[in-house]
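This document opens with one chain alone, in structure tokens, the form predicted alone.
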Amino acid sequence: MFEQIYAGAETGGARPPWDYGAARPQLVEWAEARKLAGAGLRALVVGCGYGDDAEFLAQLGFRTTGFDFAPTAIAAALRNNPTTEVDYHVADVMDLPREWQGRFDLVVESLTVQSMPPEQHAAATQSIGALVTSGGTLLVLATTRDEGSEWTGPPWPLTRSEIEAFASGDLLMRRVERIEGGAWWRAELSRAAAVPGA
């Protein structure tokens, strides 16, 4: 589905409905509030699409990786950012490279899990959480759905319990906000830093 949407946009069809045309404001606001500076730390953007969020993080000084399931999206990201320092990949969130596990200081997940069928949410959530390194941060952005509400997707907005499911093991929920008039979740999680010698 995702490749078809991006391929259609390449031939004059509608842009993907999730494409903002710039770095997502919910990410920019979060970064600005924290005076976020990459300083060479490693960041990864899940389902990066055309790369706007990834390029934003790279501008903040992160060594940034972006991946998307759709080859056409990655090709467009590279074409639109010819001098990019972002490392772009075609990859499936359900089958990510083993060497990415526990590698990234900041992982940004924006609207990817909710674009997948609900029966895949738990596995995708676990796969994304595993990317965060010791002491690292996971930022989750998703549209909201009330517990128990009926919904015919795609997309399938996330419930509070699905947001909280990102917290697993030593990946701890630090803050959950319902923003944009209640239409969006913004959740910040962090992995406990390893204790030297432990």
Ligand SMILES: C[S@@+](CC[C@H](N)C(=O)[O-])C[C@H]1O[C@@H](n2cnc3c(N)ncnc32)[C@H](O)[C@@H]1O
Given for the second form:
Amino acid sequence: MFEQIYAGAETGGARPPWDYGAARPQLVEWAEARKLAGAGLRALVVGCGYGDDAEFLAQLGFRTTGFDFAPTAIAAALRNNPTTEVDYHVADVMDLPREWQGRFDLVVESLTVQSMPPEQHAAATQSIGALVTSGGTLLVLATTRDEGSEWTGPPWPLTRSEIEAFASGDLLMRRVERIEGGAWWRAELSRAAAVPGA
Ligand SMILES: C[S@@+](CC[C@H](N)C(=O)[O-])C[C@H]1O[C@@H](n2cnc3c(N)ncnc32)[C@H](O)[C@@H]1O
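Switch from the form predicted alone, shown above, to the form predicted together with the ligand and output its structure.
What follows is the entire complex, opening with the chain shown before.
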């Protein structure tokens, strides 16, 4: 479905409905509140689409990787950003390169898990969490759904317990906000830093 939507946009069809045309304000606001600076750090953007969030993090100094399973989105990201320093890849959340595990100081997941069928949410959540390095941060943006409510997707917005499920092992929930008048989750998690010599 996603590849078809991106391919349709290439041939004069509608823009993907999720495409904001710039870095997501919910990410920008979060970054600005922390005066986020990425020098010497690695960031990864999950389901990066046209790459606006990845380009934003690269401008903050992060060595940034972006991936999406839609090849047309990745081709457009490269075409739209000819001098990009972002390392773009075609990859599937459900089958990520082993060498990405535990590699990233900041992982940004915006609206990708909820775009996947509900039966894949738990595995996708685990796969994304595993990318965060010791001491690193995971930012999750998603639209909200009440616990137990019926929903016909796509998308399948996330319940509070699905957001909480990103916390696993030493990847700890630091903050969950309901923003945009309650329509969105913004969750921040971090992995406990390893204690040298422990
Ligand atoms: C709703 S869009 C969100 C795009 C972007 N993250 C944003 O916030 O605007 C979901 C994106 O995830 C990608 N995607 C969906 N399932 C995926 C999967 N299994 N692996 C990698 N990318 C996936 C889609 O191609 C699409 O670009």
